[in-house]
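The data below hold one chain only, encoded as structure tokens and taken in the form predicted alone.
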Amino acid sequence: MNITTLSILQQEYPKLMEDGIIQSNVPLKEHCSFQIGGPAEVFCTPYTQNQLLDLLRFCLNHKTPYFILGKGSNLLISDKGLSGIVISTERFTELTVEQEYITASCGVTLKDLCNYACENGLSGLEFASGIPGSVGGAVFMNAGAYNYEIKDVLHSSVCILPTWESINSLSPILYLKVEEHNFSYRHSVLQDKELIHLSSVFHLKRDNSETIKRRMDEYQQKRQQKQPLELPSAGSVFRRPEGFYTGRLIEDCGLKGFRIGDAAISEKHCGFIVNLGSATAKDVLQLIQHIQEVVYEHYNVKLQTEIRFLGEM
């Protein structure tokens, strides 16, 4: 993006600039769990659906690249940052409950969603209580743990179809039933059609809040024992290859603790790469490639990454 485009944005949406919704050169390492990444040329934090639609309309009408950012828990962002516009959904945090259904906006953290369900005596989301990230990212990736996935509790979602025709029409909103999400392992239709998640409804079951809290605590204790929660990471780096456990493969190759710069294979769980303090995206990428080469050499298994890569690496 150049100064002319930024000037046009300011001319078309001066109120968004005045309210601090549009900012420039914001460090993205402050907006992702890896704590790695250069600046966003333009960083936007809309409060409302209409503001979000205005920003998308601007991007599509002016052919400006954009990226929708949730909590950034599954991302490796380039050291050079991102050109164009980054739109954060962190301010979309509405939660409501009706009988056994909870509606959660895309920017709600999974932790807050699970705590809200617990407070309202609704069970089914305990498995997700320790998963980092937002509701939007969880639905996008069909997040899961302990043999449960988001698809198991999802009822429906509201999304934006980000095409020029749709955004400039009177009805850019899509309503998806659970079966229309085309869920599979870490995959949904949102990825295929590049849909923008707005909110989801979860269908849960009544249970005692103390019992729900006890299950959540048990899952969290397991995570603390097995995962490097004390250090910045992007969660599991690789998809699980059929018939193998990724962490065990990497550990059996003698790579536990191996590091490049400040990017290191976790001593606690070899499926995680952690930031020891000042890791760069280049460090992480080189470490990923090294792991893939060594595992393939030892076991003839090609590890596929689960994290997403943003920007020029």
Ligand SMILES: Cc1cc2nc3c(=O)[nH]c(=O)nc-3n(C[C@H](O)[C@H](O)[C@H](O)COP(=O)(O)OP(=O)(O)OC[C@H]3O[C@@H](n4cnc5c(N)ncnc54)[C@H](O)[C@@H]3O)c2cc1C
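If you're wondering where the values come from, they're calculated on a predicted model, not measured in any experiment. If you superpose the two forms and keep the largest set of C-alpha atoms that fall within 1.5 Å, you have the rigid core. Numbering follows the first chain given and starts at 1. Compared with the form predicted in complex with the ligand:
When two forms of a protein are overlaid on their rigid core, residues whose CA moves 2 Å or more are considered shifted, and E293 is not one of them between these two forms.
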The other form holds:
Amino acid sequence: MNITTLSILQQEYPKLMEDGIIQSNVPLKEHCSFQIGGPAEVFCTPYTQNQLLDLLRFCLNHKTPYFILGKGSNLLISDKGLSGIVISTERFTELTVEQEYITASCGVTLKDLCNYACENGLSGLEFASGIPGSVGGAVFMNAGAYNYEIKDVLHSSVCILPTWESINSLSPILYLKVEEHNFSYRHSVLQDKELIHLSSVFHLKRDNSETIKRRMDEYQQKRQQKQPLELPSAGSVFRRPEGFYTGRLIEDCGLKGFRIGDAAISEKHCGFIVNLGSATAKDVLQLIQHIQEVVYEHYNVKLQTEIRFLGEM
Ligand SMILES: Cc1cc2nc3c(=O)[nH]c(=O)nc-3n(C[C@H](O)[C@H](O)[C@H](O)COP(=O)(O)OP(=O)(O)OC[C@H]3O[C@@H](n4cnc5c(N)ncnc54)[C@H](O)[C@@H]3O)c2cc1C
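Show the same protein again, this time as the form predicted in complex with the ligand rather than the form predicted alone.
To see the whole picture, the full complex is given below, headed by that same chain.
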């Protein structure tokens, strides 16, 4: 537990402590889909924009490292945990609809967003219904599946520019039109500028709720057939190299089922590494390096990781 960070936080922002949004020594394995990772020294769950801004102000003023956590479905977190402050968006869950536009806060799960769109007879997000992330994480990553990406349905976003000048000014909020997100494959301007996503507006099309539900179910069935959803993972470990299917490359190298400790290449989809029970971040990292070496030897293809690494590995 980082007494200093906590005690200074308590001294400077007693209201944040009273609001009950701050905990210490929280196991991060309980906050990510891999179920791997040591503790966060300080773990915060703000539910208002002002609480989030206060936390960021504290971090920037004290040069305390911070990390914005969505649903933790694209992360490998260090076994040693994280120093500084982890700020979870899980309590930003607002959803509203106006005509063909849905506004969703950063912590809304894609599942809830897609169900909400379906209930309101709005189509376009079906592809995302099985992606186990939050809206913030999906915009940050330009998440995609079945030839669609978040960029195809996004209208605009509201973000925070987390620089010292901005946070301590009267207007730390940025409004981004879709074209200002600089989207490309699993990339957005949020990554380049370390912007913090607050909410997005999605522009959808009218359709029949039953038809939308049927499409979502079809996509979900495909996922269940092809992906090891029964085991903890962080989804596809690697970015798709141009002209190749990552899972096929790994399988053709004879690596199906290969494991280091409790981290294994999925038997069902070789692009996934699964946690068989008590895998460590170190196991996963060694397995990733092994896959990269073997695939490079066989096919001269350099696999780049899609999952993000957090903390000292
Ligand atoms: C079984 C499985 C299947 C998957 N299938 C797909 C798929 O089909 N397509 C796909 O694209 N991905 C897929 N993924 C990966 C993952 O779900 C996506 O990348 C998702 O968008 C990550 O969202 P998250 O909320 O979990 O983000 P996290 O994992 O919590 O964070 C990922 C990154 O986003 C940043 N971030 C999160 N929220 C914010 C915010 N509010 N502001 C700024 N930055 C933020 C974090 O800081 C971090 O750098 C899959 C994962 C699993 C486990």
